[in-house]
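Shown next as structure tokens: one chain only, the form predicted alone.
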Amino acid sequence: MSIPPQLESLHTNTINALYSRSLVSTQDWSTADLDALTSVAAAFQALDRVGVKTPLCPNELAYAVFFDNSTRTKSAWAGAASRLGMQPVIVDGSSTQVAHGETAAETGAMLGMNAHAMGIRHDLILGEGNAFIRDLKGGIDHYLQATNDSRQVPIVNLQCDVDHPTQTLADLLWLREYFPEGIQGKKIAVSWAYSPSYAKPLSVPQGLIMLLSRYGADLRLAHPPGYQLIDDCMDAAKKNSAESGGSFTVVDSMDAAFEDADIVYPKSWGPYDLMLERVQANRAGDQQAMGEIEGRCLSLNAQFTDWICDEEKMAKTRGGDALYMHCLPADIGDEVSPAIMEKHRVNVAREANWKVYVIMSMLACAKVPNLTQRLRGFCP
């Protein structure tokens, strides 16, 4: 078969520079690094679509520890690892010894004895997840160095309290597929939306504003009072937008955010101050307090039930036909109307499917020397 254009465009040196690197937050990497990573993800998708197998890491173990529920990310991790010839191993965070006092570094050392890659989801408590992932990486690295073990064991953030890089990079790739001309100048509304289910993490909107602001978009963040995001993420979005020639504004109205928008991403997240209150209650193991805080979160959410992506809101977008996006699962009837979700059902599935290739790229770039040549070798 001929080499797909996605493989022809790969730049060896920039991709080789990603060897041995872990991705905890997109803000840790340069835009050039992220472009190299996403170019490999696009190549993996092109090869997969024509049935080319890429078992680059046979007989290796890909551990993933989930301290929160997951469907799409868990299955994407398993699918990505399997496509690379690895054996995925899914670990329930509640089955670890972390709750009994084992540190992240100790957990990393224990799992690092056997793992060839490590994914972590730790997203529910502000100030904990991202730090846990970094400490766990330190534990693995220390073990490998102390034992003269040459394995590359990349760490992949499968969602923390700060960022959700596998999701937002999948979102970026879907946007590039839908808008081949790119998102420079595109109006993108990242908006809070009502949810009655639970106080959801802040990491998806934070990850979106940090990543999409790198590419010159007219980015608008909308939320009711009390639902602000972490200052560091807001500062990063402002800086990235200034450097990319885009814009970043914050509004207090979903209507204002949707006005003439090309893309809308309505997504619920928890009220900031109450999410902070959960930190101490969680550390104390006070489940009664955690339940009470959750109840107050949902009561506050209930003051803003009109923050729904429905036909009236979508009529305000460009041509009344903006692209609807969501990380899923969406609360249908609350975050989004049934009719809007039905119209975009295939779109959000295609958006989600990119996550498999993002994770494949993260693992392969970190683990496989001379990756460009190896990939081209699958197309004689």
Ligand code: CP
Contents of the next structure:
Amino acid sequence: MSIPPQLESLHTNTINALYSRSLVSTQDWSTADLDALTSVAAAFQALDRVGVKTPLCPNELAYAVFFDNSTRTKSAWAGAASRLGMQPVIVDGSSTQVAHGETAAETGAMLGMNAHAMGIRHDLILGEGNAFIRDLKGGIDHYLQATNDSRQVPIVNLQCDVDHPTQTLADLLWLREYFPEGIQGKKIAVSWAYSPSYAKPLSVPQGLIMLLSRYGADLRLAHPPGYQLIDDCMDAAKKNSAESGGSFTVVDSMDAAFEDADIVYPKSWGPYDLMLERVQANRAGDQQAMGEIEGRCLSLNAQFTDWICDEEKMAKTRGGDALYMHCLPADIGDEVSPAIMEKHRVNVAREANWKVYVIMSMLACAKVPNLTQRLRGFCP
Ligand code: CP
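For comparison with the form predicted alone, would you give the structure of this protein in the form predicted together with the named molecule?
Starting with the chain above, the whole complex follows.
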């Protein structure tokens, strides 16, 4: 078998520079770093598609803790770990001693002493998850240094309150697959959409505007009043956009965002002030207050039921045929009409499938010295 072109074209030095790095937010990394990471993800996909096994980290433990539900990211974590020869273990965060007040740093030290990679989802409370992940990583690193343990134990953000990097990088790889010419100059609408199900984290739209703004797109963010995103993420999107020669604008209707769009990404998130109000109630363990705030979030959402990606909205996009994207799960009938979802069912599955290769890349780049040579060695 010949070496797939995705593997031939890897740049060894830029990939070696990712050794020992953890990805908490894409905004922490340079565009060159992210491009190196996604090039390795593309190589992993190409090798997987032709059946080449890549057990780069045999007999190692890939431990993930989820403080929220997940279908795709859990299975992508398990799929990535097993393809690398690691043993995946996935734990419900509410079953750990964090629920009894054990700190993130202490938890990191205790889990990191046994694990060879850590994944964390902590996305429900604004202002907490990202800090928790960084403190947990600090706990792992402190333990490893204090005990002269030379293992690399990278941490992967599997969604926090600020960013969802495995998702947005999967989205970027899917966009590059669908538009091989790239997304420079493409009109991309990231829009709020109505949901009656629950007040969803802000991290997907925040992650999207921070990442896609790096590549010269004409990016439009749309949301109703009160559904603004974190200032730091907005500032990052503006800066990235200016540097990449793209544009970043905020509009107040899905219609305005969809006008002539090449790509639409309509999804729901919670109202900003109420998401902040949850912080105190959560810290106090006040489930009644949490439930009451959730009810107010959904009442507010219900004022905007016309924010649905349907045939009428899609007709406004370029040629009436924009690429529909969603991180999933989507509220079908509320965020998106059944017909639009049906038309793009395979597209959103292909979008989701990139996540396993993104996680493989994050783990392998951080853990495996001379990764390019090692990967080429798997090709017979
Ligand atoms: N998109 C996404 O992260 O899906 P899960 O919540 O199912 O992991």
